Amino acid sequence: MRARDLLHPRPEGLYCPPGDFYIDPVRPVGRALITHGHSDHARSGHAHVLATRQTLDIMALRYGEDFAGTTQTAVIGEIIDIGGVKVSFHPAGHVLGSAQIAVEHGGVRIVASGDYKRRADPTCASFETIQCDVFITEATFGLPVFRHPDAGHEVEKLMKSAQQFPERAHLVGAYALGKAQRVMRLLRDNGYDRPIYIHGALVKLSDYYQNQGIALGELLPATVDRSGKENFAGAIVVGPPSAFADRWARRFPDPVSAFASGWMRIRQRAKQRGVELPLIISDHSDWDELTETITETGASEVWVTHGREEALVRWCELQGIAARPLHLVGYEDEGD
């Protein structure tokens, strides 16, 4: 079997013939396979859903409970037969219940990698090495400019200028999912025992983490009016970047604007936002990491997606490896 007759891309996702099913569809199908719960690669109006526990409680902590017909639980490494078509599972590191899919038949593996990382985070499972013929990978940060420093480090910045402006919030944007929690876990690693403030927004996924064993600590609601404004001097409050764009962030006392992404590696992306203090905190791998996990899956062939394709293409035809764009559209940075 050729590898484009088990997987292919169409207007609605990466589609297998054999197996009837779409990865991470961005249209309504009959049967969706989700790779994580982020909203650019999980949506609501499938007919039947397939997804690790964790995604799947998280699709419908963001959707609702009746976000999809019916729903099937992936255990992690387990085979599921579909069609003909041997479908599992592995941890892809990115965030809570993030998922690779390999899709195995007729002597062809490939694997769908979703949104990957290579660094530890204890906030989720460790990315898995899965050898296969094809190996589909992102490249949002597909370019050798792009190598993530460490984000402990990064962390520690954060804590500094806590203590170093005891009369300031320090606001930090952080995506709903994984991000935030990564952030509020990593300040607990590292040292940082005070109370985080949390958004609205943020308050059922920071649940759900901890009820899932991971530690946050003590979360408290940023809820501040007039007459409580300086109570959050010295704070760290941490919400979604769109709560940063409207009257909430001004409630606060001469409020630091920080951002935690893999994109405040360029300056100019900081300045544009307005953040003081960029944070280089990214759940996606660096150029490094792209390249050294296509080389260790052994594969013969990849496909590039989302991101920066030309580079990561270039690369692999550099290594001998036969690599080609997929061009799919409706994928974003929500989890960068």
Contents of the next structure:
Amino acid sequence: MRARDLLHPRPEGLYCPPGDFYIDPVRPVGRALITHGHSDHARSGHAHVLATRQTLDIMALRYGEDFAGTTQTAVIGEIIDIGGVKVSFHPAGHVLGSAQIAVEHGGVRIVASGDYKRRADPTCASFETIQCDVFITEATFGLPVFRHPDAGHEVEKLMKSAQQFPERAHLVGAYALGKAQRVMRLLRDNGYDRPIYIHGALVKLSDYYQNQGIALGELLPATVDRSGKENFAGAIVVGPPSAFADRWARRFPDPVSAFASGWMRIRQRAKQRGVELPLIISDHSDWDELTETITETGASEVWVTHGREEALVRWCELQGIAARPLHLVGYEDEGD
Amino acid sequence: MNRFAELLDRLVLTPSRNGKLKLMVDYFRAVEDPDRGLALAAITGDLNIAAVKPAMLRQLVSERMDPVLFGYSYDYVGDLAETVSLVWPDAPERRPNRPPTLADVVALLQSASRSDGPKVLAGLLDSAGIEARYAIIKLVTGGLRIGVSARLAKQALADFGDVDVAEIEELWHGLAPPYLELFAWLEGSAPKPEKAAKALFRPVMLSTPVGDTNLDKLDPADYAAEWKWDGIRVQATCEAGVKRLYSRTGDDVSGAFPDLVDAMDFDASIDGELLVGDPREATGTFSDLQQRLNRKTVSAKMQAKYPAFIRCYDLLHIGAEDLRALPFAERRQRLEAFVATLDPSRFDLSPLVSFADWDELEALRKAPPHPIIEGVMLKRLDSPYLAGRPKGPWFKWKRDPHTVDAVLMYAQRGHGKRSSFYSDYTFGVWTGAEGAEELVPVGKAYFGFTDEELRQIDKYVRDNTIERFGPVRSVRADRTTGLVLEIAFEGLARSTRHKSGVAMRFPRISRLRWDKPSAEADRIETLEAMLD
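Having seen the form predicted alone, could you now give me the structure of the form predicted in complex with its partner chain?
First the chain shown before, then all remaining chains and molecules of the complex.
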């Protein structure tokens, strides 16, 4: 069987004709397999959803219990048969519950990685390399300029700045699912034991992480009604990036705006956003991880999706690996 | 090297002056000699390293990676130094056990010959991580562009050692990197360095605005008045054959004015205004003067067309005699006698303005006899020449600013305390034929309003946004809707860099005209009529 007959793009998303299912569809479909809970991959309104327990929980938290007609839990590593197609979920290391989806039929195995990273992350299971014929890789940071530093070092920068400017609040913009919890956990692992203040948009997901056994320490709501403005002096406040441009941020004294994102690698990006303290912390693979992963999977063909496809396709060509961009629509780099 | 790289990265993104000072002071405290002194020299532009051309950087990187991938990368980042620092292949096996210090890097770069320069640079880039690579490339390509002036760096030194910045300025030109004796003094472990060099800078005396001062309480007979010339304040100092022209912050600007320096044939220190033209015939406008500013080299043609001269205000030193403690009236007499001995095409005296009372002076201030006069100065006749900006002895009383009614077009979010406010405004005036008017941007202002007014404008911007580009919002502005801002500014020059063809000096918002319909804002012709 040809790989493109096993999976190919349709306007709804990546479609598997023999199994009659979609992976991360962007429009409501009959049967959806979801890699992880970020809103551009996990949408509500499908008749049937297959995903890891944690991804299903996260979708319920974000969209309400009735986010899909019926749901089915995919156990990591277990093979599920869908219309003769063997499907299995494997850790992607992106955020809590994130998985790659391996699809095998007629002697061809394709791995759709979803978003993934290779760095150690105490808030989710580590990426596992799955041997395959075709590897579908993301390319959010698919340019040789993206080389993420050690995340622990970035958090040290944040703690150092909080010490250096004790009269100012440090506002850390971080995407509400995954990044925010990772930043908080990194702070704890670095010995930061003061309360961390969080924006309301982070509460449900952070509680869920804590319930899943990922300790984040003492989290307090970043509200001013009970405490005066000066109480946030020297504090670290985490919230979604959009909130810091908003009136919400006015409750903090002379804030230092920080942003935890792989995009912060580019100075001009930081400048444009008015970020004073860029923290290069990403939940996506950087260039070196992308190219190493492609090599490790042993794939003879690579399909590249959402991001800077052309550079990764070029790299594959130079390595003698067949590669093409997979033009899927509807995925944004959700705030990383 | 990593600490220096981190400092650069923080400085470039920290908008507030106090934040930058704090970062530098902490760096001077945490980092040992000679690295901190070399970092200081890099910031003030006093570090001498043979420059590397961008073409050579490209050459080095093209030997190491696929040119197509480099092209994609450079297109995306847009800055050569940054792109190279990011894509340079990591070579852990070539990393030394101890990361190179700034001193190691500077020593290697300074000892490199022209022919082995590329090899030395490549070796350094191999030995460093991404941030350090960026800092190294910035050092060799010249110009850190981190938004820190030499003056601010000196202020950081003053804060670090808890001394007056005037003391640093006075010593500065007698010191050289890595400034060991300076740091030792500031840390209290050594005496103040001796002023060893010749023709050092003497900290300038500045004035305070008349502002709310009640002039009626001052006796006009205690003050001399003179015109406030709108050139650049300079200090011409010569000692034992060493000639220096300093800006008022103590930067040596001699290189840009060789014609003037040639004529500095004396042993003294003069405070004056740098202007262009021939003082015996005509004084050039500010636009003329701008032709001579911010140039590294100046052609003979430029020197002939816009000759530089000094209009003298004060005399600080003559021979071995320090006049600064003398009263103004006495210094003025000495100055008059002294200027009479100088080349009259290069030096003249700033004339005193006689007046009987404040009303008469105000009338003179409002109608100055020359376009490059921006007001009057008041100097107490008994005032000694003091460093800095003492309150009382000298006042500046500026000409009233020009104003124009413009329409708010774009708003950008501010920084720090203002990071959640749209606080930087681009405004425009009408152009085009009747019935087809459109707004053309003429300037940008980010102060002149109260906190309450800022809140009101911010709300207006949020309620009237038509488009967003990152931190910038485009605001509804047409013939029927729009916020009119009264803009005050000091002068207007022709500009080929702006679509409107004009550039404002020192624009700020003087009033919010909520009452004024946008269609009644000014037209570009009004501004064109005001051109210098």
